[in-house]
Each structure stands twice: as C-alpha cells, then as structure tokens.
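This document starts with one chain, in the form predicted alone, laid out as structure tokens.
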Amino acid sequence: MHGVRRARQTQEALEAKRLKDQSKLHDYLALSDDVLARKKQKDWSREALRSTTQLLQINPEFYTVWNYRRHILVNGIFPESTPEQIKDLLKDDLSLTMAALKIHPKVYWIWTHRGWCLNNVPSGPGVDGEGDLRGWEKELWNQELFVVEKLLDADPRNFHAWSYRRVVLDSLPVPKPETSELAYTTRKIESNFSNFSAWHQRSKVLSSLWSTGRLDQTKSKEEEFDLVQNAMYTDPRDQSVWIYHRWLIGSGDNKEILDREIAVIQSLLEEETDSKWCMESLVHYKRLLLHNHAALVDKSALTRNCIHLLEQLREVDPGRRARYDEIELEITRL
C-alpha cells in the first residue's frame, strides 16, 4: 500500500522462503510426473483420480489432466458405479470446478469440464417409466443457471461466464422463455451500461425473438434505440454502447432511422465536442447514406461533412490516422 513502509526481511527469512518454494515446486513436479505416467499407462483407477484431483487443485489450467480425468471417469469409475453414484461423482467434480472458478474464473478448461459433467448426468431418479427420468438433469442444470448468475453478479463482464450461460440456457431440460433472458440483460445493462457481454447477449436474444415473430421487430427496435440513446448520453466514451447502436442500425436501409439517429448523435457531439465515438459514428452513418440513398441526399455536403469529421478524428485519435486516411479516400471516390 502507498505510504506504508515495507518491512525488510532478514536473510534467514528469505532463505527459509526460498527453501519452502523449492520444496513446493519439487512436490508439484513429482505429482505432475506421476499423473502423466499414469495417463500414459492408461491407469483408470480411483487412485489415479485422486492424483488428478490433487494436481488440478494446484494447477487448474492443466488441460491435459482435465482430459485424463474424464477418461478415468468414463473408462474406470462409471462402469462399476450405479446411476446414483455416477450422479454423485459428477456433483463432486462440479464442486471441484466451483472451487477453482472462485480463484480462476477465466480458465476455459474449468468451464469445459463443468459442461461435460452436466452433459453426462445419468437418467434418474425415475426408472422403468416411473418417476421423473430427467429429474437429476433438471435439478443440476437449474442449479447451474443459478451458479452462473452468481458468478455474473461477482463479475458482470466475465465473457467466459456469459458464453457458458448461453450453453446452460440451450441445455436446460425445461427451457426458459427468451423474454426472461431479455429481462435479465436489461437488469445487467441498467446496472452498468459498459457491459459489452450483456449487450452482445441481448442482440442474440432479440435476433431470435424477431426471426421467430415472437416480438414485434419495429416496435421493439424503437425501444432499443431509446435504451441505447440513454446509455450514449450517460457515458459517450463507452464503445460497447456504440457497437450495439451500429448493430441496431445494420446496413442502413431505412433512411428515416438513419437521419433521426444522425441528428441524435450530432446533438450529443455538440455537448461532447471531443467524443471520438460520436464522430466515428457520424462518419459511418453518413457513409451509409452515401452508399444506400445517394439519390436522396446532398452528396457534396455529406462528403464535406465527413471529411471535416475525419480531420477532427485525426486530432483526437492520432493513433488511427492511417485508418481515417483510408476512409477519406473511399468517401472521395463515391
């Protein structure tokens, strides 16, 4: 911490720490060698499973060991287990990965193993047409959705968790209505407009709802423009908002919407005179007017306005001068 004097360690303390670290490294390498040797020998025993547990608790990024663990379960442990025992073994692995995710929430292999566990839950507890054959699946997948929501509460922008959430939603034995997921993204976005993953998830949900006719696209888009405009005025420097706005505009076939949104952004630029995203978006949308509605606009005035905005962009964003030069060259050729 700033202003706090660091305590000087004695030579003896430093040497003791070095020896301790050296011992831990020696033990880790010995355990790693043992696990890899067992893997090579195709050892599917419970002892091998315990060894992988020890190693993964130390290093959960060792994806080869996660793969080996799955082979042990499938080839050695599951064949000698009842369905209920298999379910309990998988729950143990979900607990193992949960502990790892609390420390390493962005390691792909941990998320992959959780998905594998859930996809291998056996039928039960019902049997022979009696009881609910998918009861365990329903229980564990519903719990998984709850777990993902808790992880996203802790880190709302963890894109690994958002990607995994889509997997969970697609895998639920009893699907949730997509409108509930739309409401979920609304809550996440309104708590933090800078949540790119939430905007991305929202675009996927809306695309599905629009394509199937479960949501009126025209009315819904107008509501989205209201939401994103609120976000633009709240934090005009946040790129996730502008990327979502471009997704809403799309290819710019609707001139009325283009004109309206250009006016909104122009008004914002008058307040935020050095806003790179305002300028970039105005250039982008005016280029769409030149491309798609050339017969209905003043090409000369639009071209001059774009060139003026590009000059300003070179000043506020000099690192992308070459990109703005290319855009200007393209505009002058239209």
Second form
Amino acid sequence: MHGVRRARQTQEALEAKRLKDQSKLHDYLALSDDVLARKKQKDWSREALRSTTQLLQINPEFYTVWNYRRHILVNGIFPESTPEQIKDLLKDDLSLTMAALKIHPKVYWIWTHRGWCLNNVPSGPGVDGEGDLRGWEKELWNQELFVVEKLLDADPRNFHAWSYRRVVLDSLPVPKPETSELAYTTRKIESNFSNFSAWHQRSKVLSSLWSTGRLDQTKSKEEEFDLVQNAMYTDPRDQSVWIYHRWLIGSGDNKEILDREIAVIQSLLEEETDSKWCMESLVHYKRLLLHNHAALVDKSALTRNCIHLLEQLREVDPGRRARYDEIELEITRL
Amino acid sequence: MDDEGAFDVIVIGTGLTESITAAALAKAGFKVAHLDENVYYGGDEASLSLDEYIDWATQPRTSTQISSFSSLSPSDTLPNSRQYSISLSPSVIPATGPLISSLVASGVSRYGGFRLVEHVAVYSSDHKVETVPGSKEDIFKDKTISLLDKRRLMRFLVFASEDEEFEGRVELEGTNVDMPFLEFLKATFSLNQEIAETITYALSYCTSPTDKTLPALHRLRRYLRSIGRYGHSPFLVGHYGSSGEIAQGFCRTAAVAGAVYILGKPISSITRNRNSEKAQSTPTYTLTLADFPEPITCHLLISSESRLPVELIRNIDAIQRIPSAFPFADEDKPIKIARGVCIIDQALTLTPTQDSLIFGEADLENSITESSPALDTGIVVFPPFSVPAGFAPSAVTVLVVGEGSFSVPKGKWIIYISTPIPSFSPDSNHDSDPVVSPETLLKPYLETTLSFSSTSSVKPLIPLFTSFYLQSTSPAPRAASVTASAVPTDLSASHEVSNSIDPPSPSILLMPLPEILPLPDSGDASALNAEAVFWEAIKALNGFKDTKKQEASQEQDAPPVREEDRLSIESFWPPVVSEEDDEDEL
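Form predicted alone done; form predicted in complex with the partner chain now:
Expanding to the full complex; the earlier chain stays at the top.
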C-alpha cells in the first residue's frame, strides 16, 4: 500500500517468527501436494473444492489452483446444480475473493477469478420472458462497483482497482452515466491530486464524453485547464498534473490556448525559479509553437528562449543533460 | 504504626495540572492525598452542569476568577441541567502533543471519548465567515485564493511544517526574529494581508498583531503535525465538557492507584511541624480540614501559590517555585481573559454553500446536497478589528460545541467566546474593576457569530442563556481564613540535625503560575508543567527517604533500611502492558 511503512523487527522476534514459519511451511507443503495430486487425477469433488479453498486462503497467488478450482466448479459441481445454486456458489466465491483482496489487494489472479465468477452468472431469477433475466447479474455487478469503491477509498492509487473499475463499468447490465464517473474522479482528485490513476481515468471519461458530444469540448477543456492550473500552483512538483496538462494541450493546434498556458507556466516559474517541470513544459510547448505556428511567431526569439531554458534544465536536472542536449540540437536544426 | 492520615504528598486543588501530577505520583507508588475545597473536580477548569454553573457564577469567589454575570435567563426555562457540561476554561486538544501523550500513557483516554473539531473558520475583512485552509487539499479546492497566493501559501506551509530548527533556516536569515509574525509573513513570504491574518490568528492562534514570529512558528508546526492523526482537523474536544472531565479522569486514575480524595472540605489550618532534634522522619506538615475528623500529614505539599496562606510561603525557605515548562513562557502574556458562555437552540453554519472546484458539473446523481451543513463542533476566529462594532484589541476566539461533544442535549449548542486582555490595556490592572465589562467587549462578536445561522429563516437567533465573566491569572490575595501555625524561627537549628551536606529538600512545591494561552495550548501546558512538578516531587520525596535512611543508620536498634526503599522512577508514566495497536487508540 502506498505510504505504509515496513515494520522493523528485533533479532529475537525474527527468530521466533522463523520457527513458527517452519511448521506452517510443513503443513502448507503437505496441503499443496495433496491438491496438486487431486488435480492430476481430475478430482472434481466437493472435497477437492474444500481443499482448494484452504490452500488459496493461505496462498492466493497460486494461479494453478485458481484454475483447478474453476475446473472443479464447471466440470464437477455446476452440472449437478440448479441455476440458483450456481449463483449461490459463485456468490460464495465472490466472498472468498473479497476476503482475499482485503489482505492482498494487488494479486492479479484474485481479480481474474472474480471477473470469471461474474461472467458466469446464469440468467435469472426470471424464466423465459417472465421476470428479470438479468436480475442476478445486475445485483452482483452493482455490488462489484461498491467493492471496488471501497478498495479505492482504502488506497486510491491502486491501479489494479482502477483497471477493474473500468471492467465493471463496462459490464454493468445497466450502465452508469459517464458524467457520474467524471464526478467520481473529481472527488478523488480533490481529496488528493497526487493520483495518476484518477487523472488518467478522467482523461478517458472526458475523451468519451467529448467524442459522443455529451459535453461541449471547448467549455469543458477550459474548466480542465482551470482545474489543472490550480493543482500546478498548489504543488508544482506533482508529476501527474503536468502529464495531464500535456494531454490537454495535445498537438498544440490552438495557438491562443498555447500562448495562454505558456504565460501561466511562465508566471509560476517566476515564483518557483528552480521548477524543472515548469522549464521542461515551457520548452515542449514553445517547440509546439515553432512547429505548428511558425508563420506567426518570432522564431529566433523563441529558439533563444528555449536554449536558455535548456541551460537551466541542465543545472536543475543534471541526470538528463544528454536529453536536453539532444533537444537543443533538434531546435537549432529547424 | 500505619497511619491512615499520613501521606507522602498532599496536592491542593484539582485543576488539570494538579490532577495530572497527582495521578503520576500515585502511579509511581507514592501515597497521595488530593484536596479541593469545591465539591467538584477541576477547580478553575471544571465542567459544570447548568445549575452548578449558575451557582458558581452567583457565589462570591475567593478563587482566581472574578465573575461578572448578566442576562441570565432563569434556568427553569432550560430543562435538563445535568445534560449540560459547561467548561469554565474551554480549550481544544491538539492531536499530537504532551496532553494526548499523557492521556494515552496514563490510560485516562479510555475513560472518555473525544470529538474532532470539524471546522475552523475565520471572519474575513469583507465580513464573511470563511473556511481556513490547513492542508494542501484545502488550498487546492479553495476558490477564494488566487493561483499565485496558493503557491506562496503552500510554500509557507511547507516551510512551517519541516523538522529543521527554525533558527538556522535561510528564510529567517537577516530577519529579526522578534519581528511580529504578521509582518514576517508579508515580508518574507509575500503573503497578502488577508492570508497573513488567517495564518496568524486562525492557524497559529496568535492573539495580537504584535505576537512574535518564533513562538508563532513553533505553535503552527505543532498544530500542522496534528493534522491527519485522527482526521482532517488537528484538534479534539473531550466529551462531557473536556477540561473538567479530563481533570476528573486523571483523578480517577490517581484514586485507582491509591490516592485519597477529599472534596468540599476547605483547609482550616496548615501547620509546619517542628522537627525534633533527631526525628526528621516525622511529617513536615499537618493539615486540618473543615468538618473532617482527623488531621492529615505529609512530607511534601504541592499547590499553586494562591491556595496557600501568605505567611506559610513567606516564612519558609524550603519552597521551590517550579517555572513554567511550556516554551516561550516569559513572553509578554496577558493576565486576564474575558469569557462568555451562550446556549442556543439553532444550528450555525460556518461554510458557505459547498461548490466543487468544477463549475457546472452536470452530476445530479452523485451530488450531495450540501447547502449550509449544520455545524456540530467548530472554531471561528475574529482577527483584531475585523468586526466594525467590536473594539477588542486582541483576536476573539469562538468555540462552538454541539451534541456530538456530549456536553449539551440534542438540539442545543454552547458557544464559548473569549478574548485575552493584553497587558498594556488599562484593564489588566489586577485589583480594580474593569473599565469595560466582558459583556460589552464580547457582545458584538457574539452577535456576529449568531448571525451565522444555518436556517434561512428571517427570525434572528436569540440565545437561551448568556453569561460573561473575567478570568484572571494574577493570584487574588488570599483570604486569611487559612492559618499557618507559628513557624519555627529557628529553622537553621532543625536543619543542622541531619548532618547532611546536601541542602534540605524543598517541602513545598509551587505549581507554575497559570497562564492565559491560545485555545489549543492550555492542555499541553498543563501536561508539561505537571511533568516538571512530578520530577521535582520525586527528587524531594527521595530526599526525604534519604534523610530517613541516614537517621536510621545513626540509631543502632533501628531495622536496616533497604535500598529498594528509594524508589527509582524512570519515566513519567509507568510502562503500559499493552498490544502495539493500543498506542494510537483513543
């Protein structure tokens, strides 16, 4: 988890732990051997299912066993069960994975198993034209959204959770409006804007809203610039803010916006004279001016300005001096 | 002979500092008697029910407070007197600091609950109440601060919260650190007047435009470090009236550790016992109490100066005055503070309608209707000269507590309002009546506060109860009702008996003088002062045991004295046997 320190332990504590681990290891290996043996024999019984439960609770990263578990369900247990029983079994597995996620929120195989469960929910509870055929699906997917929200409250920078959130939003039988997702990213950004995933999600949602015409792109972009400028001035060192800004500028077709943003960043640089991000962004945007609007700008002045910025960049960010050298070459070659 | 009335130490007064000291000494193994002439705990920091408060306000006081009372509505229009816990010295507790540490380490925190102060606001120069931004997130979202000001404010807050010593920092180079904090903020960090005032009065809790830079920076850093420990706000308020309840909690802990409590029995006499030629081990003082059968004795007396007869203090040279352990104690502090208590039955709001930073966000589904949320517990600071009708030279601080603090019934709030009277003011003269009554001084600010009503109704908010008083830290001359016995004039003779080269241990420890401190500081000051007194008490009490030992070794037929009799105390509170995760729990 972000921001949680490792606990340091004394020699005695380490030794005691080692001994405890020895016996746990012994039991684990016995269990693991048993499960793998059953798998080899294609044991699809309920007893086998219970063994996998036990094993996965200790080690949820053992993806072979998750696979085996799915085989047991599909080949052994589902054929003997009614749709309702299948739904309940899948619900149990959702509980199992939920418990596992609380302890291991970043293990891929737990997430994939959850997805598999949700994708295998049978139609119901209605039957053939009567009642809601997607009722169970809706219930479980909505719960999913709730689950992922809780996980993101606990660690808003867990990219697994964000990625899964996109899967859930796509799979909801009754889709949620994208404007509400926009509001969700707003909340996350406002509570801590040092969150690349939240900005990223925002960019995806906005792109979709703009392309479908649900939000006026021009007006919306202005609001985004306002938002990102506030973040920039509050903490010029936050990388995700600058990356989002760069996405907003895009190819730099709009000269008015480009000029304005350059001025804003220039003011910030006057306050924070050693801000690497200010300098670097200014160079990038001025290059866009040179590239896209050559006829309208004072080329030599701009170029001189960029070179001066690159000089300063070499001082504040000496680890990347070769890159700045290269940029200088490219500019002067134009 | 085990004498039930014989104690190692007697502590007089159950204010917070005295109560922490008593608890620590009792837990360290000493026999403690703790006295208070009132029938309640907490002394000048007590939390009283409404009826008790009215009694307190209308009785003539011989304590350090002078009461001036007004617009007291008859208490029969306010039922449920016992559901009110009105603090005589309201304060808030920083989430990180000596008081919290003592509360946790002593186990007292388990006796009660705490409420986070949910909101701090400042009354701005354009007559609006505005949220005080205290964190990066607050600053980011605040629509009233310009981009450039956001940058400068952030830069200042980062500077203020770093660990490095302030004195050596580059930002302080060349500045006179005695410069007023307000000027320092404007000059060194290019902050505008409004933001500088917000930082000075509502983040650092300075009370005067002349308050100096270094103390303000130290305070600010302590508060910034308290953000995030238990929530977004750095401050807590104890349930059931905070100050008095916490003092009582420490007394309870002391009692569990064996301390004896005697309340409501004023001291009739304090006698210093003549030491016979040999027996230094007889107790040093005998106290008789009104309506109390037997006298009690002790080796060590701990008390504030104002509770001891003047004669006792003047004539004895075994007195030790403990200096304040709170940093910057010698600063030009005010010695009086005007206070007001007001009870209302309508909620206030300190936040304007909540807007997201993004305008026009078309999200009706997820939007939370946050128009004028009702406040439960919050602080409003009025910088000097911010209210046109007001003329207080210092900042006025308002603390609002609602039912979440368990000190009022449902649907009621207490507004505590206060402003210190600066030492240059003519009213800070000890003995004369104030030129300006506390009511006149505070009323304009109270009225402004009442205008922050959350209901949009036209009906003005009328308080159900108001009371104003003046609290003074200058010791009132002690009434002569307590007699000190004829003190032996041949003290030097009795000292020679012990043959020891060491100077005699002090037998009276005078608590550090009480101070008028910013809202979040009095609890921490009490905890630090209690610890200082505790260590001096240990030294003094061990001194007595040493003399006892020496004495005994001089007598052939005395039982051998064991080394273990000299208690070795290593820490202020005994180590708690607990799981690791107990540490941060409240």
